[in-house]
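Read the single chain below, which is given as structure tokens and is the form predicted alone.
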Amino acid sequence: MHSKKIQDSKQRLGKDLAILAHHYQSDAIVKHADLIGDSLQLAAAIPKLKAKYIVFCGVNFMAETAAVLAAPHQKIFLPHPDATCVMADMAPASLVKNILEKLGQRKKIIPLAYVNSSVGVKALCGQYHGSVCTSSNASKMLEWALNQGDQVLFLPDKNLGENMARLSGISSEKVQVIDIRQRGNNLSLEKHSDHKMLLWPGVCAVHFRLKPEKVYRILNDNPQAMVVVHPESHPDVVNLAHESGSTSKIISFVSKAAPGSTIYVGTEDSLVLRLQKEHPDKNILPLGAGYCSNMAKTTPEFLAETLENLDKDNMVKVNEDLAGLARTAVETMLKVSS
């Protein structure tokens, strides 16, 4: 019933509508999407869209980013308003501002925020001449950020930051997780004076579930198996894997593997199950990340209801002052990574 309502709305709205879906959405949503991608692909697509209504099937920071990049005549919608991101919530903008102000007393700090962050944090990146990144371009954006100031504050995902630091050749002695307790009052400027990269202590609740012990067991029991994981995973997991990368890179890795290959995939299980269906000639198994409960909040029922109420005042709105600064940070990313 909901599927028919969605299709009827799509037919009625025609080119005025664009439905975007992140790879972690369920098949029941993905089948209705006009564009499917990872965070970078979807963000890069926004300025090119002509549709009046853009419905973003994902979580709130993705819809906020779309609202920041959209043209004035475009309206952005999120089917479930409570589809948040645990990682993004670990870095509230007010606390990030306190930390940046304290760190900036002695050094020129360049904030580099993973897109899994609020529009307020993205705006701070714009204000402090920093930028944002996705898992697809984090290494390139880190290289850019290191050339802009004395230190880089990478947030909110410490795992992605540590993995990118290693790829960039930064020694572990130059990388440190900061203490954000007591609203930054525990932060020691002396302790971090020689560090090149400072990491916010946030993690993805999904990829946090992936443990190196399981990878050890898999490779010990089946030496022919391959393991590919998302770089939000713990560095020990990434080091054991045959490959790590964004959702798009994971999809490419699986696609290029030889028929008959056994591949354990360490990312959100909605994508893993889709890969199983798309590659029946390969033995594709979940590594154990499980599902993102927030991504799962977008259901056909909520999508159908959203499409039937596009003219109501329920669109995603971003404060224009924040939007301007956030847009600067995001556009810097798109320019540097193009």
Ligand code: 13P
Given for the second form:
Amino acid sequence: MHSKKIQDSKQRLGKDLAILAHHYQSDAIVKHADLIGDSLQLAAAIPKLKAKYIVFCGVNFMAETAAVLAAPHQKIFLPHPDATCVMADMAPASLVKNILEKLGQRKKIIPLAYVNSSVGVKALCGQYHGSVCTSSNASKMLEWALNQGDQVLFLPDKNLGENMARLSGISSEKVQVIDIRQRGNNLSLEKHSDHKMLLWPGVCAVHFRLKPEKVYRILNDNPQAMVVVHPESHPDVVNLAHESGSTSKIISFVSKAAPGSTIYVGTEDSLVLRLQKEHPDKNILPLGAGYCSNMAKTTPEFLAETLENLDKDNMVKVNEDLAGLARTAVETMLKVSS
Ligand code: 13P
Ligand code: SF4
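Compare with the form predicted alone: the form predicted together with ligand 13P:
Expanding to the full complex; the earlier chain stays at the top.
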């Protein structure tokens, strides 16, 4: 029933409508999408889209980033208004602002925010001449950020930051997680004076479920098996895995594997289940991350309802002052990583 309603709306709206879906959306949503991608692909697509209505099946930071990049005549919609991201919520802009002010007292601090962050945090990145990154370009953006000042504050994902620091060859003594308690008053500037990279203590609630003991056990019991994980996973999990990367990189790793391979995939299960269906000649197994409860909020029912109400005033809105600074930070990413 909802599928039929979605198809009817698509037909009615034609070229005026574009439905975008992140790889973590369920098959019931993905089958209606005009474009499916990882966070970088979906953000990079926005400036090229001609559609008047862009419906973003994902979570709020993705739709907000789209709103920041969209042309004035375009309207962005998020089918479920409460589809947030647990990790993004771990870095409230007011606290990030206090911490940047404190760290900026002694050094030129460059914030580099994972795209999984609020518009307020992205605006602070623009204000402090930093930028944003996704899991596809985090390593390149970190290299860029290290050249812009004395110290990089990477936020909110501690694991992605640590994994990228290792890839960039930064020694572990130069990287430290900061104390965000007491509105930043606990931070000791002396303690961090020699650090090149400071990490915000945030994590993804889904990839947090992946444990190194399990990967170790799998590889011990089945030395032929391969393990591919998302870099939001703990560094010990990433170090044990054969490969790590964005959702697109995971998809490409699985596609390139030889028929008959056994591959444990450490990322959100909607994507793992799709890979199982698309590669019946390979033995694809979930490593145990489970589902993202926020990604799962978008159902055909909410999508159908959104498509029927595009002319009501329910589009994603971002504060214009914040949007300008956030746009600077996101456009820097698109330029540096292109
Ligand atoms: P990517 O698709 O960029 O790898 O993002 C993963 C993710 O956790 C999005 O919330
Ligand atoms: Fe946020 Fe993790 Fe869900 Fe992605 S998978 S939306 S990072 S909680």
